[in-house]
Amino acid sequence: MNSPTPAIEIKNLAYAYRKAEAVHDLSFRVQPGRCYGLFGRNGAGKTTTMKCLLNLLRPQRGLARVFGLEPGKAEVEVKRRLAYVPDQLAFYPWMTVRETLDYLASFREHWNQKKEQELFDRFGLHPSKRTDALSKGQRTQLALIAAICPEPELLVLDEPTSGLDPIVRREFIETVIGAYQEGHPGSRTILVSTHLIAEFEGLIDEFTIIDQGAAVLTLEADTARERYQRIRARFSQAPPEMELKGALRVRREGRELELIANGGGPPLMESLRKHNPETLTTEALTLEEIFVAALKS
C-alpha cells in the first residue's frame, strides 16, 4: 500500500543570510496526523526552516513541500489548509481582540465559534481590549485562538508557548493542542519548534534535532526513549575501573556510577553485572535529556 502524501517534506533544504548559512542540507518528513518536534538552540535554523515552508523565504537549494505542493507555486492552497503562529507576533494596534478575530475569520472558510468561546473563557481574554494593550502572553493567546479556531489540517507553531506563564502554558499544551488533534485523529498535523521540550513530552510523536542548520538526529519519540538510557550502578565501595565502550557519558560519585547509553544499554549492563553491583537500574531519558545528549555527543 502506498504511503500517504507527507503533510510536510523538507529535502536538502539550504538557506543563507548573506554568507551565514542558516540551514544546511536539512531533510525530514512529517506524516499526516503526527505531532512533530523541531528542536534546536536559538539560532539553529528552526525559524528559517518554517519560513521556507510558508513561502516567507524562498529556499536557495533543495525543496520544501506542504501536502505535496510547493508553497511558492501554490501559496493560496497551502495557506488555506494551515495556520501559523510565529515567534514574533504583530497585530493591528487599533483593533480590539474581537475585531482582530473577526478580521482573521473573514479569510477562513470555517471558524469554530464554540472553540473560540472556550478559549476566551480559559485564557480570560477580554474581547473589547485593544491589541496594543495586550501583554506578550495575551498576544500569544490571541494568536493561538486565531490559529486553532479555523481547525486547519496543519498547525505550524514557532515557540508557541514562550510568552505564557507556566500554568497557562501547561494547560494550553495538554487541553488545546491535544484536543486539536483528537478532534480528527490521523488527519490533523502539528509542526512545533520549541526549546520547552519537556512540556511537549507527551505529545511529540517524532522529532528532528538541528544544530547550526543541519540535522543531528531524527527519531520517533518512542524509539528514542528505547535507545537512550540512563544506567545507574551502586557498589559496596568505590566503582572499579572498567572499560565501558558505547557510553556517551560516565559519571562517578562516591559508590555510584551513572552512564548515558545510546543503543548500547544491554552490553553495558552486562559489563557492570560482572563487577557485582549492589543495585543496577536503567531508565529511559526524557526528550529534553536526549536533546542535550545528542548535542554533546
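Rigid core (definition): largest C-alpha set, two forms, superposition within 1.5 Å. Source: prediction; values computed, not measured. Positions refer to the first chain, counted from 1. Compared with the form predicted together with the partner chain:
- Core-superposed comparison between these two forms: the C-alpha position of Arg255 differs by no less than 2 Å.
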The other form holds:
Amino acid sequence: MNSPTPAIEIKNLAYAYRKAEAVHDLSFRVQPGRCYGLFGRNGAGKTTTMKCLLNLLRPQRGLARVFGLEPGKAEVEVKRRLAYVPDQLAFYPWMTVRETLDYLASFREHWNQKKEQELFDRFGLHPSKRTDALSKGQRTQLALIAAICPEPELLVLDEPTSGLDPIVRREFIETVIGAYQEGHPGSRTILVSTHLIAEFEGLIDEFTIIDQGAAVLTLEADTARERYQRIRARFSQAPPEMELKGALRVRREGRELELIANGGGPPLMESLRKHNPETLTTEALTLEEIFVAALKS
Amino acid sequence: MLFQINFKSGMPVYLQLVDQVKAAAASGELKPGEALPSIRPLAEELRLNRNTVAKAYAELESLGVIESLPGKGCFLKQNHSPLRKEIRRKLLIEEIDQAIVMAHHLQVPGREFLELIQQRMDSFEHKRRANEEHKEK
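Switch over from the form predicted on its own to the form predicted together with the partner chain, please.
Okay, now the whole complex, with that chain kicking things off.
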C-alpha cells in the first residue's frame, strides 16, 4: 500500500538537557489533514518534542521528520510549510501590531490578506497598538493571525490556551477550526500540545499521552471514548464480592460500585448483571478523564 | 437545527450528527428542502473538527438523506432512500434485533416491548403533526 508521507514522524526520539532526560524513546506519527493531540503534564516532554520538529533542538537519538524531511537539513523547506505558536510568545516590543505582521509576512511567500482582515475584525485588535502594550490574550491572538495567514500545511501549537481567559480560549479554538481548517483538508494538519484537554475534545482526531518523555497511550479519540467506560451499579445490599477482571479501578461506596473499564466493558457489565443490580449504567470517559486514568494506573 | 454533542455517549461524534439529522427528519423538525447549517459555522459553534462535520454530511448525502448543491449548501431531501426495499427491510431488521436483545437483557417482556414500539411511533407521529401544523400557520 502506498500511504501518503506522514506530516510528522517521530521515531525513538530522545533528548536530554545535560543529564535530565526530557524525551525518552518517543514515537508517533501524524497523517496529513489530521488534528493530533500531544497530552502530558507539565514537564512531560511536549515542548522538547516540538522543538526537535522545528530544529530548535537536535535529536540526540532517534529521528524527527516533518513532511518526510529532516528539520536539521531542510530547515527552510520545513519552516516554509509550517507555522508554530510557541508557549512563550516573543514579539519586538517597539513594533506595533501592524508592523509585527508586516515583518512576519515578509518571511512568507504567501499571506492571505482577506483572512488577516477577518481575524482583525473578529478579535478587535488595534493595528497601531505597540506589542508591549498588548494583554496576554491579545498577544496570543496576534500570534494566531501570524500563524494562520500564511495558510501553512502544518500548524504546531504548544500549550496555546494556557493562562488565557475562557472567552479568548473559546475564540482561539473556533478560529483554528474556522479560519485554519477551511481549505484543502489534506493540507491542514494540526499538532497541538496541551494539558487543558477538555476544550480541544471535539477537535482531536488522534492523540498520544506522554509521561516522563515516553508515550503512555496512542489512540483515535472516538476509539478511546468507546473503549474507556465508567460503569456504575447499585445493589439492594452491599455489593457482592466478585472477581472484576479487567477493571482499571474499582470504587465501592455503600451499595454502589463504580468501575473504570478499558475495553473490557461488555463482559464486566455481564458479570455485574448476574448479581441483579437495581441500576446499571455506563458512560464513556472524556479524553481528559482518559488522560487521568492512563497516568494513574 | 440545533445539534448537541455528548462525548460521554461513547458514540463516534460524526455518527451523533448523522443520527440527529435523521431523527429531525423523521419527526418533521427538519422539512424537505430545508437547509442544514453550513459546515464551517456549525463546526465553530460546536467546537468540532471541521472534518468531523464534513464526514457527517458526506455520510448523510450518501445515505440519500440530504443533498448538497454546490455554492448553496446542504438541504434535506424528499424521503427517497436510494436502497431497494428488501435491503431497507434488512437494515431495519438488524436494528430491531438489537432492540429485542436489549429488551431481553433488561427483562422487558415481549408484549410490553410491542406496546413501547407503538407508543414511540405515536410519539413521532404526534411530533410530526405538530411540526406540520406549525408550518401551516
